[in-house]
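Shown next as structure tokens: one chain only, the form predicted on its own.
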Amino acid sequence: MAVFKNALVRKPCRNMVNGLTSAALGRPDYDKALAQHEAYVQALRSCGLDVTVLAEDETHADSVFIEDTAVLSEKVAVIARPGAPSRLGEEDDVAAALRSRYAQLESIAAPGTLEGGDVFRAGDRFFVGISGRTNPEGARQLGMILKKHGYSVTSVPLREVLHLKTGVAYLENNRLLACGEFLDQPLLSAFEIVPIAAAEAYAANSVWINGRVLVPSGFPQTKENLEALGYDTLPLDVSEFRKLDGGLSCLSLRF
């Protein structure tokens, strides 16, 4: 089972009211993303990590969407490369960030592109979705990347969501959280699915940290179906961050 220690996130930006979305939800609120943030920070302290919080980049709108920047393993970090060419730029505060507590670090290269959102891990394994911003390239020299260091790679199409991360969650011991194209993905067949319905879709982004879940609050279908199985929630609002195609996995690298 996977143990966490640190997390690295950045402050939201003025400028995040201008990020990319498909939304629809409306202008985000910045004062109010400035709180939700905040009450992120700390719920990753409770769950004791050790956060280090980067400045705003004002020149990114979307650069509070810290995990879309890098792949991270115990042996390796991997920088990405966004494949939003407004988010090009992001992952070098994060690489210089790294830097000094990675040995090894990689970086995908021109034509890949790789968004950390993409890309989930269950053990030694890792699965990549290929997207509107990973495309095969980029997944390929990930899998080239971590196939050094002893994990396997499996790439999974995606037909109808942004990030592989928007419709599943891995809960540790073989447990999946899963909505929509990923409730019947051969891909995905070996793990254990807990189901969310379409209503509370968005709550499939949620986060398991050192025995805690993360859930966006709103959703109590989810939350009760994960409490039945055992898990300790932990509902955060991050209404404003959703309405930039956000979600609770986004604003953090976790390792």
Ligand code: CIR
Given for the second form:
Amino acid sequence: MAVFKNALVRKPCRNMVNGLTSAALGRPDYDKALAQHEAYVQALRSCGLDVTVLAEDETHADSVFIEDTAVLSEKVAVIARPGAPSRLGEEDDVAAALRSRYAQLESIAAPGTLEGGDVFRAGDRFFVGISGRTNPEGARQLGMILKKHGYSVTSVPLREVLHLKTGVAYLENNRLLACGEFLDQPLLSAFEIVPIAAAEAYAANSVWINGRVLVPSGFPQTKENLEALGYDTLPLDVSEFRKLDGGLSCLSLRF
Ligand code: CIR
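We have the form predicted on its own; now please give the form predicted together with this ligand.
Entire complex below, previous chain first.
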């Protein structure tokens, strides 16, 4: 079972209100977003993580979604290369922050693109979504790097969602919380799928941390199902990040 000790987060910048979105939920309220982010950091700390908060980056509206800038494992940190042009460069400060912690730091290079939201790990297996943000070349490069370190890597083509982790969350014990297109994805059939109904699809972006599961608040069925399976849930309001197509996993790198 994975054990996380650290997390890297990035303070939301004022310019986040101009972040990329397809959600049609309105503009985020910055002060509310800041308060939600602080509660999120507290929740990570309550799960036993040592949390480092990077300073805000006003030049990148979506920089609070730090998960997209890297893929981390015990053996290697891979610096991503965002597929959204406005997000290119977010990864530089993250690379600087990780350099002192990782002997092995590798990077995705052009023409590859890769966003960390498209990658989930289940033990020694990594799954990479081929999406509007992560192209086959980015996935290929990530595969080459991770395989050198003994991991297996499987590409999963996406049809509907922004990132792979928009629709799935690994819960350890070979369990995968999943919705929509991932409920019957043959590439994920080795997992025990914990299904999420379409009405609660946003809750698929939950996060397992050291035995607890952070879930977005407002999705009672998912919370109840997780608790029935024995998970201790921690509901968090991330409404302002949802307005930018983001969620719980996107707000941190956990390692
Ligand atoms: C974007 O479109 O890139 C941001 N507004 C949302 C990124 C969400 N990140 C994630 O799911 N890992």
